[in-house]
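One chain comes next, on its own, written out as structure tokens in the form predicted alone.
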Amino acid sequence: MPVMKDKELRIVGFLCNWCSYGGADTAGVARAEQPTDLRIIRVPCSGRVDPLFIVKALLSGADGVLVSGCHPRDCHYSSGNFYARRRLEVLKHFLPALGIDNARFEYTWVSASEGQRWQQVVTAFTRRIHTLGAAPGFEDAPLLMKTADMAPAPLRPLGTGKNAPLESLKQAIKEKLPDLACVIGWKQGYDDAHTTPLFAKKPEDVDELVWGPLNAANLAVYLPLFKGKKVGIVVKGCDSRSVVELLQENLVAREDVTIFALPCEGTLDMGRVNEKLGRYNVVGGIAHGATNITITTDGQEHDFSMAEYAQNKCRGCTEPEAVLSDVRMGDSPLVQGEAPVPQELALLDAMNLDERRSFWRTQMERCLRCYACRNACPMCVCRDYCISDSRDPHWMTQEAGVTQKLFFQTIHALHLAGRCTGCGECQRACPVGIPILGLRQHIARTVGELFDNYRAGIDPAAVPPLLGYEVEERNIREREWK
């Protein structure tokens, strides 16, 4: 008989095949009462929980969801459950940042023998549940927009700039680019106030080379395409963690890569400036200033300054000058105090867990799933057997419902987790303006809380969290049932 006397929620269960099932059927054996909201799905280990089975069971109405598998060093594939001990841990920090209580998501460990833990544990769990209620559905959330505030002043002066040593850059290319298939930067675009990416595989094709604040554009997003080929690549600071990261994961090699680098004095907020500029037929002339740039269209000329439009990412950018290059030059500016919350983090910060699902729904509402945001990202390497568009495993439709786009963009966080350099290009990406960065910010500062203030794309010779393990943990608590 069920042990709960209220009406049954649907709560999933993903039980390890050696132990934790193991310890169901012990306690079933015995007739142990239990309750019987939980519908029970047996895995190989706890390793093969990926974390987004517990984001598509809560996304698609379970009220709860409970993984369970052998405990630490006693498991049979000997460190499956410590690397899921790490993901579930990230999982359980994050799931708040989508407005769902991650109370209604738990993982503990249970061994074959175990039959009476195990019966404490779905008992105890289920009744969890039961108080919490069934769990409120994101189609089903009021309206609400917000926007996050603008950045606080910026921790080091920021400029367009206009005294950098460009033509020294130039030479030094020239000289190493026999020894490279090509060399990607920015050389100007459609018009003067937009840049696009350059490939230089000749001497002059270098003289096209530009540097200022409309090299808002991420180059290390094309490095994996050259695999296996010598490239080299302009940087700047943000940018360059994004190759280290690339390094760390052996995407691409580190003596095929030159970086060439100068120190970066901020990048427009090429939205802001587009919105300003409206609708034009040509662009006459640009003139950079040490802190501002005059873009003329029709006739008219437009301001903008640095600390009005730069991107908010650069306000609080404590690498302005590359982590790792092979050619350096120019003066790093001075950085001055720590890195505030990002706007975006401090946006979702501010809002209860009500407010946070009413603001991803109206935000997902407006998501014309382009995916320009995975495009973008330099990190998002598998796009050919992306899972947004895969059939086999389907694990997404094509329907343009809210949870379906949302559950994309928690795919992509996740598999961001420990590997999300901050560059911010998903978001520039947008052609909507949804603050997706938030995603990722709130769960770099999980990782970064519970593996020893972790960063990626600092250390190429460092290991992601997510791909290794401790078999202590310092900031992970066993979970207890009582």
Given for the second form:
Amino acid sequence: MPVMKDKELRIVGFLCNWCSYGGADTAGVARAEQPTDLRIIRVPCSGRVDPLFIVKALLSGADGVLVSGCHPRDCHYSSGNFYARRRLEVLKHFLPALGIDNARFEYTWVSASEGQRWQQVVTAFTRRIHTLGAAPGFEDAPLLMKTADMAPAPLRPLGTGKNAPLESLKQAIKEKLPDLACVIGWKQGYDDAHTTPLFAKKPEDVDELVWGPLNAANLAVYLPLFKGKKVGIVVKGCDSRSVVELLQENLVAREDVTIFALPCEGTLDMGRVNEKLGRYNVVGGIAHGATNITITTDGQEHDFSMAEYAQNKCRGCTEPEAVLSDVRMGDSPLVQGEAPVPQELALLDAMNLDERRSFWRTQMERCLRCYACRNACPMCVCRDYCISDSRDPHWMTQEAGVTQKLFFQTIHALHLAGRCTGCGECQRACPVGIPILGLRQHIARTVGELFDNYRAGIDPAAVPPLLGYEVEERNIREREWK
Amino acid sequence: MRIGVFVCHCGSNIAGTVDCAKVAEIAKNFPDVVYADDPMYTCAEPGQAAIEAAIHEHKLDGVVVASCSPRMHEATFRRTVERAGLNRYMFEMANIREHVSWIGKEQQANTNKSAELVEIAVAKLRNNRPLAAKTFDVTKKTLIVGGGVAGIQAALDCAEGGIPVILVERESTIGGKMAKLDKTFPTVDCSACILGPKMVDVAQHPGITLYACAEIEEVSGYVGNFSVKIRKRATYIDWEKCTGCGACSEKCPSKKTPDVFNEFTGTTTAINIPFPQAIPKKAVINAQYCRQFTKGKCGVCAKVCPAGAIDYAMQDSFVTEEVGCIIAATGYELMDWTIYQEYGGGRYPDVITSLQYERLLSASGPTGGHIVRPSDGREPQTIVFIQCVGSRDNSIGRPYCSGFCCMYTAKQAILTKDHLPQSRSYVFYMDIRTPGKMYDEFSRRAVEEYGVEYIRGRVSAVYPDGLGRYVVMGADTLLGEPVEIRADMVVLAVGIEAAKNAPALAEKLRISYDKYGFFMESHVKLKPVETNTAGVFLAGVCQGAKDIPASVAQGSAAAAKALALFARDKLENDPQTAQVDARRCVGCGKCIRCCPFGAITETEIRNEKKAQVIETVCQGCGLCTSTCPQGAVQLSHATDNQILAEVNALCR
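Having seen the form predicted alone, please provide the structure of the form predicted together with the partner chain.
Entire complex below, previous chain first.
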């Protein structure tokens, strides 16, 4: 059934059975007249409302979505609405990153006795949506291509790790190896200019370990595969945060993982490196300077200075050293200054809602739906059971439309809310170079703002904020309904 | 699927603003709908019969009724489809009365909206699966927390009904607040005389196990099968040996110990039995005042105890009890009235609480039942009672009425006249609230027979006049005049508040509490004893202010709920519980961390950790489902696919 043309807009409500649905009933019993736009979906608890239902509705043509539950402290299930409050507040902040006006989504608390309040809420929300008008779609947004700027100067000197005590580290790994199923590290890949993961089981394997700016991959992605086995892993600072987050989420047990760390001097943006190398037949050699590497292909020398070719994330990096390690070597680098706004996020910040919709439409047109972003993500532990390619639950269709692809990005981003360490592997893996990291950075910033500067993957004992709640939230306020 | 849709007219309630026939006509176009009709009253006997007939005739395997709120008749229609041989969960309801016909007058919009609500219901129904309840065994035993009059009544009723009872009391004796009262309204009979025998019954009943000086440490399990860990606080006396002879407290040299039972109106000994009728009648040492503990030497009680029961080295101990249900009857406390600086904030010895006054009135109290001023021991001639001290006062965040103060103030004023015939009593009140049986008559007697002077108004200040008396400044709002009374004594009807650790207990029991700390009943009117956690019931003031008759009634009501629960040998769960798809589960435990009921545990399947739902504990909130990123936990009857079907039906 379509909405009544020129009269109604599509407004979807998710109401908890115990309080708000009862409140809407009370309003009915009191014959409290309301606009007719709202369609109510009854759920047991506001805590049952997955924020993805809301995004799904908004991407599929809803003009407004309203969630209502029991008042805090009055939840039928004692704490369901406390969790809902955090998750829905994060969503409220996140929607504009997609280009959706977050005034189109609201959540509130109405008890079963508050018929009058319900009438007010429905009337005010419907009026608000009518003021905003029909929601603009993504498919027909004008195309807009924008790219992120280069990051500013790094917070620490970038280098090639030439002087890192790699040999001592190898020795240390060999000492521990008898107790471990394997040690994950990097080794030379198909040529000198590329690395590939190393799974060292024997001491001679360990000799293959390499260290340097080519070690861009975050090896923490392999850790959950070894769940239950004792493994070692060599980490850069950023990788260590992924390991810590895995520990926080019980995806890896602390006693099962031995962390070997060297201070990271930065990694190369292999996308740009490969672009500059172009097509070649043979790598003739690679030379590490202190702050640059020289790669010789087909007899031609290419010089890559770290200052110019480092990954963007390395410039804003404040944790070149592992936040948690068992074996640590090398000198601590000096980090100076505050982390800047990441480039992908700055790019989003600089756009208005219309531009962001256009931007994402343009980017999603390019998306191949290859799921490389997901597979590279160390926090995407669902693996074969990702909800984006399952029938039960059936969140996504196999259609190739822009909204489906953007919905997948939203699933990934929201599932990473409060968990993403910003390692950037998703974006690095993207074969068409979509700056999807911006969505994750946007949520990470929101989580920090709402929950006392929380950063994922710092403290193994910390409870991720969306898996907890405070009875009185310091930074979440009930909004007025007038 | 073959779905039948019934669009109810509800007389003119729905049909008045919704074209029901048209809605039924539109519904025929929805997928899988093979039959649609618009009966006049679907919930009436002919309406239900028509549904049953249609199920048989059209071989329906799912039914949608568009009518009133599912909160009204979902259970009714589930039974209807069940009678016709369908699973009760193959039914959905569209609320086109409360959410449509009653809130809008425009027929076209209403008809369109109704058809859409039917469409959502059909979309959901197409994803429904038959669900079956599971049965499980019950431990037929009740645990009661709190041995006040409500808990005592619940314990006796349960035990009389043949259900063993574990009664846990925080203090060293049961009896609660009622044991401290002198007389009770409206009959003015002696509190000890009516409560005492019940306390003795508790002690003597073979079906009741009493743990005094004990508290709830931990609660796990679910209705029918709770496991409760109880902390037995160290009393420093082996109660197995103690005979309650009292020789120890006679000889105890620490005689300046504050007397909790007497509301600090007097002092007692560091080792004592709170009052002669205490149950259990066992001594307890107050380690804060005992010289053996404070000075490290004394041991007098150990020397004089004929039973050798004294054990200074005693530690807290724990017992675990397996029970089938829990009754919370933790009562109340008086609020800290000293925040009222206008009444002296606790600085004036003759400004006391009504409960302290009760101890002065009591023959077993510190003055042997003589009303005397705490400051100088003289009999007061003029007594002012101030009501609503900490009740109905928004300025201190206590808007609620404490319920019984009007009545006990009238009682205390009457008793004062009995004790001191020459005295004069004044009562400052806001409103007189006496709605109980014989209550208003009783308070009238205070005025008409006993000459108590009631002044409608608040007291603005109480201060000493320098000559040993107190000036009470107030206003008579009926006369519109200021009032000034010289009083010998001021009695404050201090408002009640929930017991200090009530919220902590509520969290252990997984029940909700309101912002004042009173436990939340399941439904204000229709389920005043149940909580939202199955198998946990409420009795007495822990749920909200009430007097003795109401507390006793609720104690009995809670016992009735327990007995009804145990009338069956097996319990059935609500099958709307979460289910884990073990293949999808990665064992991260996020659902375990979030579940408000502890209903999800970790299990091992082929050496891999997986989540497992205890179906009997799961309450069906679905928080786990929205928490699990893989969608491995799905709440039956509100699965992702069911809700998505509804969203998809609306947004395309």
